[in-house]
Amino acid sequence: MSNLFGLVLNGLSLGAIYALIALGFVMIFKATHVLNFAHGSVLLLGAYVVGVTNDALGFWPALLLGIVVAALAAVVIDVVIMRRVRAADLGTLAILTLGVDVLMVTELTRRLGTATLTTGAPWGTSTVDVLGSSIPLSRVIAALVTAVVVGVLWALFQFTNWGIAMRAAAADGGTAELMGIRLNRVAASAWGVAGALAAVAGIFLTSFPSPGISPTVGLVALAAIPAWVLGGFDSFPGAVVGGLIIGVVTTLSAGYQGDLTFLGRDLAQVTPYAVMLLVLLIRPSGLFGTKEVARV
């Protein structure tokens, strides 16, 4: 029972870091009906930047700096590419991101070479201990970093002008637009805050136990697909909901991988996908998801 109550922890700290990378799905899918497959390199461009600049900036600025060039990197990729072709399928607009994925990672990948950077992030291999579980720091900072975002987001949806802009953009964008609202604008914002979270969740997800940014991680970032569709692709507390479920089935597949070998190696990677999958069956526009969204 023990060994459960553990497994659990470290999946809703796991899950928590694939909430804030479902959150940047969310936001730009909201703002521009975009599913951004680019947002795990644009991930790892965060996680780069701080991991070549820590040592000579110290971590804090660098990761201010990752920060800065990871939401500037969306905020190009949105201005110079997907507003050129706005009105073009949803089909089409994924396959492009895909491109614009694969033209970043092949350069960041050339770039890291067969190093590992680390963050040089000051919690380092710390690690709680919660009622006899231990869980690394660097989790427990990230499940109360996306408990902040999350109620920051909240509140600028609710309480600014530029919430009630992304809220009216994505209930009806030729309205928004006869009423003075700047579609441009609420994408190129959108853009650049899911940019800003995929840096910070990449702070945490190349932290211990992981063992430091690689080419690899932005395929580690796309897991929080399964989350954010989980949700539902429009669906804020649904990223958080979803993250944290597929943190949980990730932890409890990989600790109890021994128990199910005849399911086959590396069930980790697999369940995800499968409580999407069922999900999906149920309930076709996610737990919380808008069932008006057209998909791909």
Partner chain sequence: MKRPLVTSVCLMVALAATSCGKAEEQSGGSAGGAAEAVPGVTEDTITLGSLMDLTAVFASNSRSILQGTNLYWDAVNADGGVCDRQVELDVQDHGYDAQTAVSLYQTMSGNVLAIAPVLGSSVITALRPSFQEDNMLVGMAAWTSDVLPDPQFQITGTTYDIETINAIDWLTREHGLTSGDSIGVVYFEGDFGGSSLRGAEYAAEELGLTVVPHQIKPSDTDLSAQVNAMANDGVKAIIVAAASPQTASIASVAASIGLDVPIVGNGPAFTPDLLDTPAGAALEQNFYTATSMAPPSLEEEGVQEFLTAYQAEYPDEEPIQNGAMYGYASSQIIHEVLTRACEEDALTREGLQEALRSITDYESGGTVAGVLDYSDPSVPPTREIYISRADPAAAGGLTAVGDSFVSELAEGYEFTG
The other form holds:
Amino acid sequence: MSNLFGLVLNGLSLGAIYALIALGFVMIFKATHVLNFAHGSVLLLGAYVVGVTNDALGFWPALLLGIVVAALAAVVIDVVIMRRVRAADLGTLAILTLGVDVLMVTELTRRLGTATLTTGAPWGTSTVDVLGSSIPLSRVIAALVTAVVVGVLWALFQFTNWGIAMRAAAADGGTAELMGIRLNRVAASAWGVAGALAAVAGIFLTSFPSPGISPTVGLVALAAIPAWVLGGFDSFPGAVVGGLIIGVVTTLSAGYQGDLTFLGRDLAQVTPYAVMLLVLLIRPSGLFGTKEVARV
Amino acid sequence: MRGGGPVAEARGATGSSAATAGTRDALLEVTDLHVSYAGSVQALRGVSLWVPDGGIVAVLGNNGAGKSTLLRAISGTLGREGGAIDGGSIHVGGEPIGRRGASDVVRRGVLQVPEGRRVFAALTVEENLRAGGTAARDAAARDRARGEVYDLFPILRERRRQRAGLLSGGEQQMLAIGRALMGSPRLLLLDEPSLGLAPLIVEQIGEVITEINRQGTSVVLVEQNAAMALRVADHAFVLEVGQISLQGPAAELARTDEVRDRYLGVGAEAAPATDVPAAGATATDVPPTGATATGAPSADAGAARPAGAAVHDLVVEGLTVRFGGITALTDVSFTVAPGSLHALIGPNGAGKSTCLNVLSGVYAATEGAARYGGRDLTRLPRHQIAALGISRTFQNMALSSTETVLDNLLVARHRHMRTGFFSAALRLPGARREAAAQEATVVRTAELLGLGGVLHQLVSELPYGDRKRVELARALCAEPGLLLLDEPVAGMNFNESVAMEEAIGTVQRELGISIVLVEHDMRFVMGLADRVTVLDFGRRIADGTPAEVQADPDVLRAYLGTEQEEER
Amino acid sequence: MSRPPTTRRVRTLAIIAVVLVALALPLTLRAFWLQSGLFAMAAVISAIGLTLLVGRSGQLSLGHAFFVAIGAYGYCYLAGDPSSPLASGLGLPPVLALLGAVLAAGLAGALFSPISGRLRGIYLGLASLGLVFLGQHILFNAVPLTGGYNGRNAEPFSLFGFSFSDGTPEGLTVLGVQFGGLERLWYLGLLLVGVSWWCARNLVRSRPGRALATIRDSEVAAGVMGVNVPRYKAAAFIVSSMYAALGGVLMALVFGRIVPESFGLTMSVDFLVMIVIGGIGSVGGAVVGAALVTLLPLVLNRYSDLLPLLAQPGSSGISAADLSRIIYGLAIVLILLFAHDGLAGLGRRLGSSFRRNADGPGSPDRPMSDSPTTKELAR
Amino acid sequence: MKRPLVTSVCLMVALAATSCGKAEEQSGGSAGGAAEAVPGVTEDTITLGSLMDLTAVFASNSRSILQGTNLYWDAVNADGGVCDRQVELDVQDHGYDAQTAVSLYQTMSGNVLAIAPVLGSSVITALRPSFQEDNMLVGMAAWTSDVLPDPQFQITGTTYDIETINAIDWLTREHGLTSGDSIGVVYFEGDFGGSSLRGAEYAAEELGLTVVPHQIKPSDTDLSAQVNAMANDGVKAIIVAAASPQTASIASVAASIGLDVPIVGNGPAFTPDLLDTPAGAALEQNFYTATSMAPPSLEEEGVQEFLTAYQAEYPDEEPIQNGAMYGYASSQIIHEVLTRACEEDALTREGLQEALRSITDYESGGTVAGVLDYSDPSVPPTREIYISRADPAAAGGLTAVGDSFVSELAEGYEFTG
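What's the form predicted together with the partner chain like, now that we've got the form predicted on its own?
After this comes the whole thing, all chains and molecules, with the earlier chain placed first.
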């Protein structure tokens, strides 16, 4: 029983990180209708910057720098590349980001070289005891940070002009434009925020219990795709709930793999996708996604 | 009604060349504007108009006349729809609007209320207003503007915490106007604010516009509802197929038979087609098309006839359609006799297209039935309705623009063909024979509608009028027993629509099929229809012969508004 | 589409020329080029299937690798040696195994159609992504069928004792060039590509092809014209899966051995890259895109060490391998930035500008919004 | 108008002309009589091919292997080379993609004498038929028993299964593991993990232990779920048949939840810079490696030679035990093979195979445990391993625990592959 409880807690905290990544996917999708394959490499970039600068600067300044660099990188991708092809179709946009991803991952992999970089996070390998189950402190912090980020994002959307502009642009870009909302700025800011979220997620993904910054971290961002999809593409609450579900499903299927061998080995790799398919079968636009309306 | 004001001199109906002197104080000046979409479709062809500072100008026109294009050009949002300004200029306050973005235009004080309101449904009323105020100079200006909007629309203050999607249509229109006012505009562009609203509400909107203007904002009012627009405006321009066909002081225009005929739909008998010189004169560069083919159909149509579907009674009984909370159709009944042409008319948003959509299986009926040949159409999937010999056109056209005209027409032969994936992939002899035979049938129908010369062109390369005819031709190629036409002449110029009228008349006579026609152009409808059903707010308000319907007081009220009625 | 007769004749001659050259290539190409060319052919076949699905019926799929895998593994299983201790097979003649594998993929496509019919656009794309992960999981775990992690060997293709994958019967020599496995397989590949291309072109211009195009542009219009939309969407999925599988069979034959690792997300995405770069919906574009995406990395990898200023592998500078990845990424970005409708669109524009130069000023280019896109699907 | 046809005819003629070139090349290649015609061997050079992953998941590992390899051959070449020829390495990057590897091999195979080193199990699997066809000697950067008894493959040291058996045997002796206990095995899917798991299952069977297996992928770097599960199953030791990120995660999670058990990794499971990560303390506490490759700090002549050379060439980097050491040691063996083939005047692919199998008592100077005997292709050349402890003070982050050894259990293991 305590095993189940521990696994669920672990899953929730892992899911909180997925939620951060999925929020970025939602953000970019809502603002620019892009399935961003380069999200993982932006995440990796953020972590990389923290990894190389934390010795010299200390963790917190390095963290800030990493977030800023990742956000800037995302903005640059949008302004320099995506803005030129706003009207292109979904497939073209996705493949463009894939090209960017190839470029970024190649360069970062080369720079990472043979060294194992670490984030130098002050929480180290400490753990916290929650009702008899020990959870890594970094994960607890990740969950708290996610909660704060979600709250701050909500408040931004609710109370600031930027948030209103963002929501208006996402709901109906054409009309928002008529109201003087600068769509390109909204889009760039959405990419920037998504990049910053990715960098934060990157720090937690490369902190304990993960060993450090490796080129494969970018791939983990792809693991957030089922979270994004099952939550619904354009729903912020969906991204959070989807992230948590996928986190729990992943840890449970990893933890109980021994009892589930009849389903094949390494189950945790597929269960997120299986859950995603099931959800889509029952609700074709995800848990919280906007339903598609057939128009004539 | 404002009496004075710098109303521009009433120019002749054809005097729509470049505006020159006398408009120096114009807040908005559009000069010889040419706009095209996709490089080929000319939407505006030399439009010139001006709005005096402090004035209200109405721009009237049918669907597809270029009203929205004009607004897009002014607000700098053409690029979004693939349009571009090919020539001419737009000045606001004496400065040219370049090809800079929409936000630049907004910051110069030109704000647009889009057609169909388009409030941000998921945002609250207050948030909608804030979204409109993003271009305001500072927080103080924003607060002041909000106060003014709430004073103007007290109902919005009451509902400021509600989600905009939950407001009624009229309230949404008010919100949309209020949202634009948040930008403290010098010039407000209103795109069909009366669309789908009840007469009473339309009156209110008219009053609001007057009030806004009184407070110092100039207004461009783009409308199909000529009655309200002409009452509110000082000056009016009539757009027809991308050109200004008429202009003058609003009051004068409202009295001309021409406007009454064309845009109010009354007095059709009094103003025969030949009495409209303006439209005819300006439309010379459009080739007279279908008209040339009208002699031929009898023979060819006869050839196409034998394979056609049987023609049955269409009996619509108690049709009710609800989307979420909105009731689009309420208990509508009518009967279409075999071989007759039945028109379905009503103001914008009356539920005409919804009705057609139910008959073709696009929308599901909430209640009621539509019987055709012993089958209830409301219970059948689309392709089975098609299999009964029911075919339709779409108001906004649903053609495959990257395919050729021929391919678009051949799709209609789908149910008459049997070639499957296997035989098609291998080009088996049967498939080839069938393709050749069907192609021949389609070519005959295309020639019937004067499309013989463009069969191998891509649809996207065709002008608008031709596309409309491709749409009709496709529906005919299906050899229907019942043809549903959704605004077949929307956006066509006078000659084109006359040609279309003849084509439809011929088709119906020669083929003996039933036609249900949804159309705005009253002259067009009255000339063709055997019987007319009038819808308003989703209800049937009249049903009868064209003459009966035209005399019906309810119909007049629905179309012309109460005040107009009293004036008569 | 009918074109002016002169254009058509030029096209016919050009096609004949290309075919002649392709037939003669094994006489001169080295093994690397033959092998790479065969990989490209396999990709071409599968990519044609995907472009039919995405470009013609408007269904976005990221699950193409799954159906390619069914083709590859289906062939290996059906043709495989029944007595093999590791991964057994049915020992069918290779031709039957090929057909069986293609049919099996069609069946899998049909089984997926309840999901594909319900979902649209990006939802369908990412749901089909799930298929890839599920499929790979099965490939890794269904060891008796698939050989698990280590994969299984592909039975050489042969027809009436004439092998296309190895040198039997021995001693086939043309113009002094010994025709071994690769040379022979080249012709099998050409045949399959030719048939695939021809069938795809026919399909596009036929009743089903028109129905699919109408579905892509407006499902409502298609339904109203009498097209049974769900059935045709499913059929498009099935046809595309069968193309994928045929490509998969050829791929297995070229490889000689298939491993589950190949059939992952990367492969699916690569197929999408191919058809997007080529120009969605264009059969010719898919062919060019597939050839480009397959050959570019191979060739860059092979020859980029000829470029100066590169670091030794193992040191930390930019190595040839890095450079080839960078060129690949740049190629994707640049092609799509300057021709968002892909190479087919670019070709069309170049073609029409030639024509325009000949005919005097004509209409400008058609805009993005009119090209068959998945943009609408995203909503 | 007619240009395409004309062009194509011209092209055909050109193709026919060049086909003679190909024909000659083909006949030259297959005849292989004279020493000059042997691929990869010229008057003054011997070319070895190398297929590595320089851009994907195993990029860092590949780089360090090439460091060791380059180090060794540079020294040999400076010393006059082998058989009066300089040894050159033709390195190609397959990016861990089997298809790319197969294509690259097609060009490479005609120009190289042998392939060493090659990395990537799926690559090796995909290329195995080609290796056999070409009679190619393959120096494999892996220690899987799956390739036995193919005679082409040269394994540097013993295989993963033997490593694991020895490690478990050592655990029973040194860490009090007894019958009835559980051991966790965290392994990559594929031949590396599979091989190690087979060894663990054999040892467990023999010693009455229970194996708790957890299969993972190289991209899994957070193993808290698996470690928690193992803690719940009460494992007394953990075997890691995975890469260094997984080791770090396992060690740090285990420490954080108080699972204080020895963790033993196969060769690829460790890199020294793990000791600078937050997992460092936990590793120092409990981590050991079990492999035939010597820890770089080992006081043996060959190892010290390597260490000196490495530190001179790469003063800022730590030698990665599994990578650089392997690259160095395997090159030693290839060197020996080339020397023997040269002595027999058989610098051909067949000659190389024979030369490899003629090695029965090669001593590496400590870089590889034990005395290497390649005469029987169905077993690895040795069954001895070193057990080393994580130690930040030592070069390469490892200190040997005792001498190299082979357990009775391992002696009795039979290879099924």
